[in-house]
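Below you'll find only one chain, the form predicted on its own, shown as structure tokens.
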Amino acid sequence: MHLTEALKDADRIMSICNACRYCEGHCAVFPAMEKRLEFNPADLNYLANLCHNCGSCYHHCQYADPHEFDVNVPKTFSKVRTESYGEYAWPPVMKGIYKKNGYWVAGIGSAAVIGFTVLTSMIVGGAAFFSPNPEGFYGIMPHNVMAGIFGFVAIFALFALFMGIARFWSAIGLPSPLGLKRAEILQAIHDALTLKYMGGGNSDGCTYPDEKPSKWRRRFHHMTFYGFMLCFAATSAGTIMHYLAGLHAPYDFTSLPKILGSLGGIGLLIGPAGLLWLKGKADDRVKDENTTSMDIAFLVLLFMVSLTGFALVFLGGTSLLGLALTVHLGFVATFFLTVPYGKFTHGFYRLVALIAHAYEEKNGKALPVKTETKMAA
């Protein structure tokens, strides 16, 4: 593994933190750190993905700037975490997409919107594209065509994501999932779903966007995550109803897919907007420019998927329906295409790191990671 400047700096900082141990009660990173006498790249990638970037350790650190040690765990781990996504990406040729990720997302999004505009205009004809359609948006693009396109893209995206997660899982030394105890997995899932470590070691919340503790980051994260899960549930319900129950789309506003989708869509408007607001106010000292660009691109993408989804509903029956459909499908396609190569991956990598932490806590020792290039002390 190539030893980047971020990995070298993370090794230096962890050595200092391991000698100090003032922050051991802040989150899971420091107990995991204390189980190690030295750190190889896999260790550092694990610790970086275990970090929830709450900022508490930075604001409490006696060795942070202007001290000559310049200890900055959140910023350094943000760099390492982003690099780890590329390190384990599949296929490996795609690792470069994490560099300047915001530009990649913008480029893919533009191409997807243009592509769907051309495709739908070819299907229905130029004049019909800008005319009201009595069958709604399924009269513009047939359900089976839409399902076929996104089904293919989703299968590739999920496979690529699975391969990346598997490579990370193996690199940090976790045993086979069958070799884990149920309690370890359940503990990790609980910690992930409750955002246990986004609190800085107390009940007051993150020191984010500044030194004053606040629970708003956790709240907006919850709105984003559960909003997404509700939208996923709406899509799943619609698929079951259409293909298994014989209840064909489109559905009315009192149907399960529409209710779940509307609630989820509201969450995906409020959550990302709130996180973007907090990110704009965040302390520049703990932000990594490349990571911030990737975060913003992902949050804007989620917000636009939801916003254009609502626009599609309200513009039904108007001459703007075709345009609204192509824009919405473009953003949805961008989301699927960037699932394995953007911020979406962080939730899965963090869950794996939390499983590793639960395993270490239950067994009282560090994971036996594979031997890698030694780093200078």
Contents of the next structure:
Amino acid sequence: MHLTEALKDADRIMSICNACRYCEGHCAVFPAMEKRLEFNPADLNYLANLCHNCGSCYHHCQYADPHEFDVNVPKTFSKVRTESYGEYAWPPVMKGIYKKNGYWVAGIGSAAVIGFTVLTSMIVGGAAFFSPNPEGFYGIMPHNVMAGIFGFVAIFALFALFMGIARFWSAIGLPSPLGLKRAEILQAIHDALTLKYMGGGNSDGCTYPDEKPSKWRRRFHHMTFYGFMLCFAATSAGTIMHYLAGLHAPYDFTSLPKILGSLGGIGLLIGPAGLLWLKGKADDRVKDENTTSMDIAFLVLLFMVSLTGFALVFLGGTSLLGLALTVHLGFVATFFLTVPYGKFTHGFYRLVALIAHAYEEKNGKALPVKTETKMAA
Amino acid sequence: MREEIEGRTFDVLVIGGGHAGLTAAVCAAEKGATVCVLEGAPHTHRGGNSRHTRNLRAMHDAPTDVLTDAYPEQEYWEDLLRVTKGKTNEQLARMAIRGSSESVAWLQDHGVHFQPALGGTLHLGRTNAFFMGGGKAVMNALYRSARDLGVVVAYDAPVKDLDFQDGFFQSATVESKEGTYVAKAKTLVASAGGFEANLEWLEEAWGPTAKNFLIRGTPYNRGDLLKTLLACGAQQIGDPKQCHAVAIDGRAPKFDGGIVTRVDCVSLGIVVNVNGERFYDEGEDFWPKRYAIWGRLVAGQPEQLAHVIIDKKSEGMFMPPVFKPEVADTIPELAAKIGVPVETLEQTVSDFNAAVVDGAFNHTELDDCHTEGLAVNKTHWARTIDKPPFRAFSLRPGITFTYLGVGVNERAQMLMDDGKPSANVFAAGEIMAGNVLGEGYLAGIGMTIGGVFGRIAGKEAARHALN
Ligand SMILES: Cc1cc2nc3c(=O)[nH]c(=O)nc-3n(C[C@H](O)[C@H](O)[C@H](O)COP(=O)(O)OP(=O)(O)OC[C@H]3O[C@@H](n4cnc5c(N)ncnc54)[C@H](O)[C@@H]3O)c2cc1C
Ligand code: SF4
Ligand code: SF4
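Starting from the form predicted on its own, produce the coordinates for the form predicted together with the partner chain.
Up next: the whole complex, starting with the chain shown before.
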């Protein structure tokens, strides 16, 4: 494995932390670190994916800049983490997309929005596109076309995502999923769903956006994640109603898809907006450029998916329906396309890292990383 | 900051923004006093040596959320008596011990979090409460509490002089980046630490060997305030040579290397000086009980330098060090790498190996592995040094903090030369730790002294000023 500057720095910093250990208790990174005497790239990728960039160990570090040891775990781990998505990405040629990811996502997003709008308006004709449609948005784009396009994109995205995660899984030395105990997986899922390690290890929260502990990042993240899950549930409910119950959109406001979608949509407006706001206020010293670029792109994307989703609902009966639909679909398509190639991946890498952590805690020792990924002496 | 301070008379002026000073500032402000803290270091280095700490020693009669079992007053007192060889002021020491039973809760009330006991090499979960995130997290929390209480804090504001008349403090002269100005207050809390970072002063006490000492903590504790107070007629406590000093890695930075520069494998191997000779029993007692004497031992060796040598058998048995050791497959090769005479080292190692009496090695107890017949025997954990690769870590004396200070009474009032308390000066922390620590050290008692006397000093100063 190629030794990047970030990996070298992470190795150096972990050797200092491992002799200090004052931050043990803040999060899972430190107990995992303590099980190791040396740090191979795969170890560092694993540790970096346990880190939530909460900032606690930076603000509490007596060796932080301007100390000559220049210890900065959150920033260095941000770099390593983002590089790790590239390292394990599938197909490997996609590695580069994690550099300046924000520009890629913005580019794909613009292309998708413009593409959908231009193509659809050409197909249905300008006049029809810009007038109210008695059949709602399926009058503009038939259900099967929409399902076909998104089904195809989703299958590719999920496959690419799966491949990346599988490579990460094996690189950090986790045994086959069948070799894991249920308790370990449940523990990891619990830690992921509660964002246990986004709490600074105490009742006051983590030190984000500044040195003062706060619980707001976790709250906004919960709104984002559960908002997303509600939207996902809304889409699933809609799909089931469409195919199994023969009930077709548009649904009215008291229907299951609408209620779930509206609640989720609100979460996806407030959550990402809050996270963006905190990110803006957060100390630059804990941020890595490439990661920030990816984070902002993802948060803006989620926000726009939700905002344009609401616009579609409210403009449904007007002459702007067509435009609202294609803009929304453009953002949704961008979301699906970048599932394996943007911030969305972090949830899965995080979950795998938490599974590894639960496994290590149960077994009381470090996972054996693959020898070919060992760092040269 | 200068404008906020100049021309105003505060109730309480705190000089030195470490754990002791901030504790005093917060307590005084909670009593309703107006408080100003002058911190000599920039914001990034605020909190002096306190930001390097990891725990405090707290008396308790029953298990608590952060301490196991019990650590009663009598046991704490006996521990202190043993390490200081009786050189302590019993009244003040017992005050510190009793006061420590409130320290954890006081800090928790002020935003400090503790963590469960460390599993590592120091078995301290019973006697010591560990800060989550270490001492800098503690200091951040205390600075936040102070800010919320309206305490005025100036960074980069070292005090160079005091206006002091007949045992009565009037004002302090600050030499900051904003120029030289005067800070006035009705009372003073002196909490600017010891003089450990003042190499010239250390040299006065220790002679030229002090040049080779490393300073484990802040470069800002230069003892300026201590020197001024002594010059103003404060009672001197302790001897300038008394200090806490440990053996740390010789490659550590001159200042501020902190905890990670320690070397934890002395009891597993042998220690030789630059001549390649052993000079002290490496296995006398558990390392946590012995690490504090090794600073002095190494300071007594030529060039103030030594090397600990271990073989493969000891790999992975101690906390991983930051600095990579010298590694070699033979003893002569290792000797060449670390610059000690090859023949002498070979002789030392073979004499040692020949003297080892086989036993059942157990690093968690005082085992029966020892040497016999050497001028300097190793009394526990003695195992032959014969399995390559061999590793060597260099050792130098690292000064933690000095004990020379000003005398205080049980109200934390500073005593004058004639034994009478100064009317409006209080002292807390390192600057008066010598009252309790005549010599020796108990892990975690530095923060205990700072906390207990900081709380007393803050309350007493506020009471004095507000009366
Ligand atoms: C590496 C290391 C680890 C330690 N670990 C522990 C531990 O785990 N537990 C424990 O109990 N003790 C520990 N100690 C000892 C402990 O740090 C001290 O006993 C304690 O912090 C003293 O607190 P203080 O407030 O008196 O001094 P400090 O925290 O050093 O504060 C003194 C402050 O005064 C300021 N100052 C100095 N001169 C001036 C001036 N002229 N004008 C204005 N300001 C000035 C300094 O900038 C500094 O901020 C450790 C020490 C070191 C160096
Ligand atoms: S981040 Fe700093 S304080 Fe925390 S464990 Fe690492 S070196 Fe120690
Ligand atoms: S999660 Fe927070 S405390 Fe843990 S390593 Fe990351 S920044 Fe540090």
